[in-house]
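This document opens with one chain alone, in structure tokens, the form predicted on its own.
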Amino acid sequence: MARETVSVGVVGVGYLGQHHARVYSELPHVLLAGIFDSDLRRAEEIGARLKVPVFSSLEELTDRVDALSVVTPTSTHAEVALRILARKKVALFLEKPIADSLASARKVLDAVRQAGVLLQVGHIERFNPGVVAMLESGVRPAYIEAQRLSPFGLRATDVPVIVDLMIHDIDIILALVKSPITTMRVVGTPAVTSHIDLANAWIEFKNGCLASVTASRVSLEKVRKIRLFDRRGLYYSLNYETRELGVATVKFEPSSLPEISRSKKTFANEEPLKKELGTFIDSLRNGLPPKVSGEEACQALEVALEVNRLAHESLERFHDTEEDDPLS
């Protein structure tokens, strides 16, 4: 039997975290029974926006919920995680990466088993209509290219743009391809933060299929497109923003030229966290799998972080030229 309403509450209320709290405020079968935030200002203001109650630590709100999103920065995920755990056996929605080291990652996952409790990490393009279509279609890709491209902001420059924007392109890629990588080649480098800004992943695959994946956080436009060859003769073209997926279906004939037919779909404009959150709380009431598992999340990580060393590997190797050249 589903449970018929879930109490949740959200940690952390920032730019991300008052999304989630509006959102659990507007689904059914969720009560949202309060917010925290290290901040306190910042929680009784959203608060008072949403009329739910203020708690004035992790503890106490752990006590009243049967889950809780976990908005925190990345550093602190897996901190944040494991005191919840601690406390209460809750179901946990952890926004992504899921933590900022494998290490912690796996501390969480460990917690997560002995609990016996649902994780589902926030990896959102997984719930945008045109990544679904493809993932349904039962793709066989050969190729991919990715491109996410942002202007600065001052949000998330505490970590890589690897992980931070890149992971999305990975852990939507790792899902397509559903095969080991062999090899990786990489350049990145910082721009305007201490991590690195701008990085491009050459990903090889065991099954032969190839992905080229390009992230910026200091471009001029914002650009979120992948685009995918698959072995049967098709192409996929999909904008995340404006979620229009393209279509190309590539036709041989002996002795003629390949005839090649185009569609395009635009798909209606639903809000993906209210989509993501709803599975969530879905998977809680009738006791289903995740959509995004704890161990992808940590396998999208795990190919991140080693993509962020590729890049200082890289980096380092640029300086060392420069250094050595007689013109320099």
Contents of the next structure:
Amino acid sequence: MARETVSVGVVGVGYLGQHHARVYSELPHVLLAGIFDSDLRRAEEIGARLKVPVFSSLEELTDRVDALSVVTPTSTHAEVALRILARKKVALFLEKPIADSLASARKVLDAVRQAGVLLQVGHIERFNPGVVAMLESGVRPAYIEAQRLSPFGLRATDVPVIVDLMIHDIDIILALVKSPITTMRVVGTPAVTSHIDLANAWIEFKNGCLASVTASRVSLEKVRKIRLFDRRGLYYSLNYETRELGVATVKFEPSSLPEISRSKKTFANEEPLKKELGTFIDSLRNGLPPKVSGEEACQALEVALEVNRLAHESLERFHDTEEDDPLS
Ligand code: NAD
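I would like to compare: after the form predicted on its own, may I see the structure of the form predicted in complex with ligand NAD?
All chains and molecules follow, beginning with the one already shown.
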């Protein structure tokens, strides 16, 4: 039988964590027991706004809850998650990416397995209704093109753009293609931070699918798009942000011209975070597996880190060839 109410807390109430706290305060079957942030003034501001208790240590908050959302900077996810699990066996919602290194991510997975608790990772695009429609359509992609471009902001500069932004598309592409990666070709460069700020990756899969993925955090405009075609002539084009999904199908009838039918659907603007955290609570109350598991998050991180490594290699190639370049 489902648990009636679960007691939840939020660790880190910055740009995104404040929304985790607000959403939990609105969800049925949830008691938002409190928040913790290493910046006490920030925690008090959000606590006052949502009328929710502010705790002065992670351990005190952990003792009071059945589940915690960890919405701290990526480089702190593993350390915070391990501290929580060393204190008490609580369910964890870890924001994406699961960690900033594969070794840290695996430590988190080991600790979660040992504690036997639920872990869901915040790959929020899985809850985008356009993505859900593509995943449920049984599409078998032959080619995918994804673009995720943002103007520069000061957030998430502790990790490369690949680990912050491109990882959303990597996760969706892995879920769509369901085949091992065989080859990757990458180009990337820093622009304003010491990490890679712009990158393009060509990813080839064992089943023959090709994907081209571009991410930038120094763009003039914000773009969130994915397009794909499959082996049967089905074409999808999704604007993640406006949730507009275009579908084109081609019908071949013997002895007549191919018939192309096009449709466009804009999905309702339901808050994806509400869906995502609602699913987490549902899994916890009913003992169900997570919608986005730690293993899937680890796979997306592994690919993202390899793309980042290859982006650095591409930089070295540029340095090596500068002497031969008449423009340099
Ligand atoms: P932020 O810097 O705005 O907020 C982080 C907060 O955590 C700050 O208030 C900071 O004081 C606090 N903090 C730092 N270290 C802490 C610690 N050890 N214990 C407790 N609190 C601590 O960052 P953000 O933009 O909200 O991003 C947070 C996380 O959410 C990142 O991992 C980011 O990748 C992820 N994120 C995901 C999405 C998405 O689309 N799913 C969008 C934005 C951010």
